[in-house]
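So this first bit is one chain, no partners, the form predicted on its own, shown in structure tokens.
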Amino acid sequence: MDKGLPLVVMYILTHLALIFFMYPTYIVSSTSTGHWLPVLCGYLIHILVLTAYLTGLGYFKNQDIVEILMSNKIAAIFLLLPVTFYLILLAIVTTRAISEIITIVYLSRTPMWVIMCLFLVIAGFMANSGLKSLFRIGILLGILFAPIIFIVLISSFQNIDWRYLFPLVNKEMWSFSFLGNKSFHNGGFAFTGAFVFFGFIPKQIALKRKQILLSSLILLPVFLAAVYVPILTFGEATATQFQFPYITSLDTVESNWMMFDRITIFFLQSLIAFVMLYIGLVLWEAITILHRTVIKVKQNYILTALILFVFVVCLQITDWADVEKLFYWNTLLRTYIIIVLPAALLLLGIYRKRKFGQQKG
């Protein structure tokens, strides 16, 4: 098996875990027409950041991001501390949001704290297993659930009206007014939440930049479908009224061949596995940084403390308005992730290359 395949599988699955829930909500709300443009802009920013990140890592053979930055420990702590905050906030928001969605869709009588606890225990078990185990779990989940996601994605086009697609282009959209819209920035979490893990890989698996960038092409039609299926099913004005427009659009699909009454349940059962994998990966990244920079105790202790912290914070979030606030606050850290982190790696890599070039010369 190609050693780069687990990376690609993990990259795609973790993005699938993020695309279908809040991302359509924010993009549909960010503009009233030409929704493909904010999707494309977000995707191009993602490719640009990913290219810079992978290029920066490429200058340091067999070194991960912690090892690269730890050449100056104080600088490493200042650079990696915001990354750790970002990862922990991702775990909090994702756990709370997916628990809310599960409660709304099919476990309305189950206390939310039970769902959150179950999520964190399973994700914590995955994180404790280590990176190679996470990759093996990713391959298994991909084989089991990716075909189901693909089938449901195709089925979701059952009730669409292509007339809602137009106008594809008009004068209003070229003002790029969505760039100043809060919803557009909130939706950026789907592009920036799952690429940081590449920085932890080089010591174990060589990164293949071309392979990773080509695999990202698979995600573009999925991003577009997640936004346009609810618009084409209900119309833009109606789709903006739903809390989870893509999930709601699946409720309109009729299917007699599935074991569940609603295709939505079938879809969520599959996506939940990817979300657990994603939370497990995020927790593993956070404890790796903490263990190798500031907290010199066993990773098990850090992981246990981190899970308890995330669980307690999730309990303090009383309603969806609080989740929205966390999404917005996370925007500041997200800006750091897409600008400072790739730029720092790239500049360090260029400096290192020139330094070695001068020594050889």
Contents of the next structure:
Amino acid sequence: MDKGLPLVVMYILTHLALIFFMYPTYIVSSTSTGHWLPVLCGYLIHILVLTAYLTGLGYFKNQDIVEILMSNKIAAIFLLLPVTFYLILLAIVTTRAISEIITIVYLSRTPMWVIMCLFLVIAGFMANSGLKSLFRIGILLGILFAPIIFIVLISSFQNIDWRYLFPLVNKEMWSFSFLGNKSFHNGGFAFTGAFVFFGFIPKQIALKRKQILLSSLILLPVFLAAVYVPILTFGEATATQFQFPYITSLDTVESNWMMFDRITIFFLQSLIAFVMLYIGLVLWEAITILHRTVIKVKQNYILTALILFVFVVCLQITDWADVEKLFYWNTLLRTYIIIVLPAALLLLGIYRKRKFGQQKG
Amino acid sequence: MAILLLLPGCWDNKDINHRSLPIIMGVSMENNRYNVYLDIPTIAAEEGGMKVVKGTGSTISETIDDLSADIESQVDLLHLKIIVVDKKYAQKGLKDSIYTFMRSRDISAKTILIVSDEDLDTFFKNVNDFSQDEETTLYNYFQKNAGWNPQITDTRVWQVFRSINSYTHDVVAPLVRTGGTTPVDILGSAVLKNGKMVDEISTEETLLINAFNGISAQGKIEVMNKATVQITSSSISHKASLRNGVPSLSSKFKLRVTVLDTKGDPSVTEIKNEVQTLLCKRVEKFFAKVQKDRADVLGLGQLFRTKLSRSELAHWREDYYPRMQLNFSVHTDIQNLGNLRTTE
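Please supply the corresponding structure for the form predicted in complex with the partner chain (the preceding block corresponds to the form predicted on its own).
Below is the whole assembly, all chains and molecules, this chain first.
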């Protein structure tokens, strides 16, 4: 098996987990026409950040991000602390949001805490078993569920009316007013929520920049479909009214051959697996940073404490408006992550290369 | 870990025999209070059949709650297939109810909406008399893979919801009446403009809408003076243009037909001409009617999305649609004459 494959699978699955729920909501409400522009902008930022991050990492063979930064301990703690905050906040928001979606689509009578508890315990189990197991789980889940996602994605085009695509281009679009829109920034989580894990890859697994960047091309049509299927099915004016536009447009799909009446449930079941994987990965990253920088106790203890903390915070969020607020805070942290982290790595890498070059010369 | 297995899914579970799963829901309005009817298949082993319960309340959900409290099992709308509203209520405007259905976590967005020409008490009584032991008669009637015909509109709750919010797209819903020798008599369609019934159209006109929307008019038999033909396939192409703020549309309707009956001895050209004039006349009449209602049931505004800006589209129904010109032409191919020869 190609050594880079688990990485690519993980990269795609974690992004799939993020694309279909909140992302369409935010992009649809970020502008009234030409939604492809915000999608494309977000995607370009994603590629830019990813390239910088991977190039930066490429300067340091056989070292992961914690090792690289730990050469100066205080700087490392300052640099990695926001990353940890960011990851924990991601875990909180994702857990809370997904349990909300589950209660909306099915399990409407099940209390939220049960769902969140289930999520965190399973994700915690994954995180506990380490990165390699996470990769193996990823491949298994990919084989099991990616075909279902693919089929559902195709059948979601059933009720679309291509004419809703227009107007594709108009004048006001080029003012890039969506860049100032809060929704657009909130939607950015789908692009930047999962790239940090490339920094934690152990030496045995080859980090192939080209392969990863190429595989991100698979995601572009999915990003576009998640936004455009609801718009083409309902029209822009209607799509803005939905809490989860893509999920609602799936609800309109008719299929006689399916044993379930609504393919939404099928789809959600598959995505939930990916979301669990994603939360597991995020938790694993957080405890790895904490374990190797500040807290020198057993990883299990940190994990248990972290899960309890996330759970308690999730319980405190009773209102969907609070989730939105957290999303916004997360955006601020995210801005830091996508600018400072890749930039720091790049600069450090270039500095190191120069030093080595001088030493050789 | 093992305890966790107890948690998912089975929370607060209720066995299926303690649930009522209505298939049809009826909604009407009287003195600003909702009457809600639920048609529930009974699952007793011996005698099947349906049971209709009725409740009144100030909102739909309140009424369903009350009903649920009054009957011995819990009402679960997860399998609701059809929502019937009575004509009077449809004329008042369905907006609130449609929003309730869309917001609801239980009711599927693809529930079929139909309008009843008679009051719902009679409707449910007749439907039940007819489908004594077959619970899904009415449901099958509207199913594309069962009893559906191209003269019947297939309108879902989400489509009505879309039309309430859309600038350029209205819908029609089947208008039915019960009693007689078939489960329902289809009278045509109710024209719903922004969720409010403004007019009704005949079954032939409904067929035109379906053909317009690309749902092939296959199977429909046209009765004319000289011949009966069956449409085997149809396609339509449009050319939209906008001059001085007056939209105009040239539509070309292509038909492939099979000749079924003839009266006398008409030639192929005569049959073709007859089909063409008949359809053109029908379209003109129909279009004039919906244009007067300002209800864009054909979704013609969609074709002008490239020509008008969004702010202009927002006034489509008021400013542009009533002035629109439609040039409709029909092109017929007689694909199959059957076993008998027809003169040229």
